[in-house]
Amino acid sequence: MIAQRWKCSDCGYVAVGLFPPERCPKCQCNRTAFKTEHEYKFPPEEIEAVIAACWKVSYGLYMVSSIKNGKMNGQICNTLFQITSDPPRMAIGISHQNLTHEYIDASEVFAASILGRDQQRIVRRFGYRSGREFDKFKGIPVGTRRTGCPILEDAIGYVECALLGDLTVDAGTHSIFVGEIVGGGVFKNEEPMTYEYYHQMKDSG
C-alpha cells in the first residue's frame, strides 16, 4: 500500500501508513502528535477531508509477491494498475523500505493475487507486519506459475509480471515498477475487494 513512516513526537512510536493513525497506540496522543519528513500541500485542518476523498478513489487491494534466493515475500498493495494494453503491462508502487521492494529489485519478477471481499484476514496478515519479522506464508495455501512468485490459491485471480527495469521510476518514498504481463487468470467469478470496501468493513467492526 502507499505508505510512509509517522513518528509520534511524544513517545517515539512509529506508524506506517498513508496518513497518521487517529491516536497513538502507545501513548494515546491524537493524530496531530505524529510527524513525517513529508510536508503536505494542504492545511492540517483538511487532513480528514483529504483522507475521506482518497478512500473514494477506486483502488483494488492485492497481495503482491516476489522471490529472492529461494525465499518468498508478499505484502498488501493498493497501487496496481494496467498501464498499457498493447503490450499488456502493469505498474505498481512499492515502498523503498519494504522487503517486497528488495525482492522485486533482485528477481525482476512480481505477482499480484487479486483479493475477494471476504479476504480481510489476508489483508491483516500481509499488510500489518513485515516479512522480516515472520513468515507470512506459513499455513497459507499458495501455488506458483511462470515467474515462480507465490500466488494465493483462494484468490479470485492473479497476474504475474517480468520487470522492465529501465522503466522503474523513483517516486520519493516508493518505486513505481512497470512489468510486462507474462501470465494471469481468474479462479472465481466474485467481486474484488476495493480499498474503500475494506475500510467500510474495518470501521463497522
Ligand SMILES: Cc1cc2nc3c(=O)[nH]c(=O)nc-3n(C[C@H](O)[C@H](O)[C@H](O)COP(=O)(O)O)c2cc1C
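If you're wondering where the values come from, they're calculated on a predicted model, not measured in any experiment. Numbering follows the first chain given and starts at 1. If you superpose the two forms and keep the largest set of C-alpha atoms that fall within 1.5 Å, you have the rigid core. Compared with the form predicted together with this ligand:
Core-superposed comparison between the two forms: CA of Asp10 displaced by 2 Å or more. Fitting the two forms on the rigid core leaves the C-alpha of Cys29 displaced by at least 2 angstroms between the two forms.
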Second form
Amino acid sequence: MIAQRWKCSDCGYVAVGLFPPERCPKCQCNRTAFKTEHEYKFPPEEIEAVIAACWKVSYGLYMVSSIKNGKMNGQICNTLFQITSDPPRMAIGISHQNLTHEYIDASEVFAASILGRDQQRIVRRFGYRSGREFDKFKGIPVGTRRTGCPILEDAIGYVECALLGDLTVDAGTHSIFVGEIVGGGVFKNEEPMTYEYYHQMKDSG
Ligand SMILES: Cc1cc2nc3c(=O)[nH]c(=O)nc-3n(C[C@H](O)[C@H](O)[C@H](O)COP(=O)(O)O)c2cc1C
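For comparison with the form predicted on its own, produce the structure of the form predicted together with this ligand.
First the chain shown before, then all remaining chains and molecules of the complex.
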C-alpha cells in the first residue's frame, strides 16, 4: 500500500498516511477537510523526459465510427486496444467534445476500421475536423455489418462493439468506452498503420 499525502484545505497542514487524520493537528478541523495530494508529481525540469517517454508508447491508428438517428460519423483514434480477450472487449479513449462521442453515447455501438499504411488521406479527413462541419463519409466507400456502424471498405480489417455502459470511465477530457466485440474480420493481409508511422510520413512531407 502506498501512503498518500493529505492536505488540510483549511490551514494547509500536510499529513502522510493511508488515511487522513481524524482531526487536523494544526487547526483541529474535521477529517473531511483533508484532500489527497499527488505524491509522485514530476518536477518541471523533468517534463521533456516525460514527454519523450510518452512518445515511446506504441499505438495503432483507427477510424472509429458510430451512428445516431440514421446518421453516421467517424474520427481517427489511436487510443484503442483489446482490454480483455475472454470476454473479448475493446477500450477506446474519445474526447467529450467529439461528435463521435455523442453518437456512441446515443446508439451504444461503435466500430473501428483498422487502417493500412497507405491510408494517410483517411487520417487527414477524419482526424482534424469535426463531422459537425461536413459529411466525412461523402464519397468514401463504406459498408455495414452487425451494428450498422460504417466500416471503410479499403481498411485492412475491422472490429465492431456493443457498448458496456456501466464500464465507461470519465477520464477528464475523454471518456474511456469499453465495448463487447460483436463482430470483426480481416479484408487484406497488410501491415497496419501505427501512430509512429503516420507521424514519420507526415513529418517527411
Ligand atoms: C493521429 C490522430 C490520433 C487521434 N487520436 C484520437 C483519440 O485517440 N481520441 C480522440 O478523442 N481523438 C483523437 N484524435 C482527434 C479526433 O480524430 C478529431 O478531434 C476529430 O476531428 C473528431 O471528430 P468528430 O467531432 O467528427 O467526432 C486523433 C487525431 C489524429 C490526427
